[in-house]
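Presented as structure tokens, the chain that follows is alone, the form predicted on its own.
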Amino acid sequence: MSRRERTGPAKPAARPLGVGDWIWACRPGFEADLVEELERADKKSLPSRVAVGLVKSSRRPRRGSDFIELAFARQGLPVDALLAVAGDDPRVLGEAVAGAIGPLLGAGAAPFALQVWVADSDEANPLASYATAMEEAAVAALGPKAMERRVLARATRSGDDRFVQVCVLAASRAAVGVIPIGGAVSLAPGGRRRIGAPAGAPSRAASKLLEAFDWLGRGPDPGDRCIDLGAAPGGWTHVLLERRARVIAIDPARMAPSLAKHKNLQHVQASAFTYQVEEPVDWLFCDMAWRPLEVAALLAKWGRRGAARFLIANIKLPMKQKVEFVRRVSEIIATGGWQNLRVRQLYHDREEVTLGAWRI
């Protein structure tokens, strides 16, 4: 018996990236997880790995008229033009990009955003300076009239404004795509939303929560009542107190000395699994280094009790079957009546995902 007879038909080789495909950026090492997620969302999307931090598919998965939000995709763009030039002069590629952008934008004076980015990988990151020089050359080649229409992605006035993305694949190759900015996966180049931890924050976890607020487009208002499960040493609590929220921090461990006597902080040295709030709060936060399925069940219990309106949680991932695990966690939390559930591996996440939901 031949090897092929023993193992079944050989899987067809992935075809090269082409015009009409989609490029997806992800955290390095999570390419296989994003491929699996795309396959589950749309078996006909034919996803495959392009390079470290990059995956392609033949189309963007939909559910009805809505795009499916992918947990492991940081950014995505349709490949409307695939460019290759001779040599490695960024000015040559920049001029080619400018030539491709004009027809993609079409006639009219509508504003557009332009971002040039590289994959997040040891191989691609050295191309960042090349990408910057290429962008400068493209802007110069577009001319002042076109550039009068350019705005920052976060300054666009309408979801229908054009969002031009350029993914630099090599020192002589780039993919160019345009979508309505309202359909963008992220407004940060390559989905890398870098947010520094505020001064005095006890841990880098503060950056994760700030990015979560940016991603969800909401966060606590002054005076909101918040529960922070697994709070010590206080990275998330620090962010909440800076927003002038009132915080009950739940953790057997001590909080950072800089927070301990804050007037808006109550520290309860108890297990998150035994603590029960006396009355409903506005926000429930959770960043616990504990068994994730048990954490998900706890968050579902909070939902069933109607003990909070908004939820933001950080869920640790297993070594394998991450996509299936995210599905299971989401299903468990949804049993608590949490709605509008969203999950994303944010830039500041590592072996984890951030989850947001609300009950209003």
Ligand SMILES: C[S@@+](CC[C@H](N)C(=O)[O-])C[C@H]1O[C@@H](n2cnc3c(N)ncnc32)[C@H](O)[C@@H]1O
Given for the second form:
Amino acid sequence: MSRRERTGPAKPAARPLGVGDWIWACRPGFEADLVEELERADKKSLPSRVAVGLVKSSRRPRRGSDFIELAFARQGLPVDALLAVAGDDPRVLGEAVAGAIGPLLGAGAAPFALQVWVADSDEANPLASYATAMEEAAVAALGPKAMERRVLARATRSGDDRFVQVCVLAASRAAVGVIPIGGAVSLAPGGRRRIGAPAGAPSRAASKLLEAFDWLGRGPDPGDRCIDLGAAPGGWTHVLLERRARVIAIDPARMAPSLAKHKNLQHVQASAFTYQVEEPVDWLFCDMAWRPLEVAALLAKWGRRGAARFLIANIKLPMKQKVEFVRRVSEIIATGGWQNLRVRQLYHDREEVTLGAWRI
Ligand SMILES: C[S@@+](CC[C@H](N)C(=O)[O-])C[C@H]1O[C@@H](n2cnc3c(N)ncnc32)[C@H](O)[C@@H]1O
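Switch over from the form predicted on its own to the form predicted in complex with this ligand, please.
Okay, now the whole complex, with that chain kicking things off.
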């Protein structure tokens, strides 16, 4: 029996990236997960891997008039122009980019944000300085009149402001795309939202929580009551205490000595599966290193009891079928009445995703 007969018909080779496609950035090594997620979201989107950290599809998946949020996509842009120049002088590509951006922005006076980024890979990351030089050349070529309209992505005032992205594919090739900024996957270049852990935080996990607040656009207010499941050594708890929230940390392991005597912290040295909260709280946090389906069932139970209003959980995904597990975890958590469920592999997430939901 030939190899073909054993493995079934070979998939047709993916078309090369072209104008009209979408480019998606993901964490390196998660291209297959993003391809699977795109396929599940829209069978006709014909996704395929472009390079490490980059995937393409023929369109952006939608449900009705809304875009479907993809857990494994850090950033996305439509390929409105695909530029290739001779040689590797960043000024030449920069001028070509400026030439493409002008018509894409149109004659209006709408503010625009411009971001130039490279895929997160060993091959593409060294192109970062090339990308900076290319951006400077593009800005110079666009001229001061056009640049008066430029704003930082985070400073845009309306969702209709333009978001111009340039993905540098090689030292002579780039894709340029423009969307209304309200439809952006992320406001960070390439979706890499780097946030340093605050000084004194007992673990770097603090960055994951800060990024989650940034992504969801909310976090606890002073005085809010929070439960932190799987809290040790205390990176998340540290962030919550800095926001002047009151925290009950549940973990059989020890909390960092720097936190132990904090007046707003109570540490219950027990398993989250046996802990019973006495009265409802505002926020439920969970960064427990435990099996995802069991964690989901526990979080659903909290939801059913109405024991918390907001949920932020980091779900560990050490297994191969990550997309299927994300689907099952989301389904289980939704049975607890949690609404507006969102899931994303944030920049600081490794073999894990962050989930946000609320019940009001
Ligand atoms: C990734 S660490 C949490 C890091 C923490 N969020 C921070 O910011 O420092 C995972 C934690 O889950 C805890 N854990 C594992 N099983 C648990 C359980 N059944 N109940 C509570 N905590 C558990 C471990 O003891 C460990 O401290």
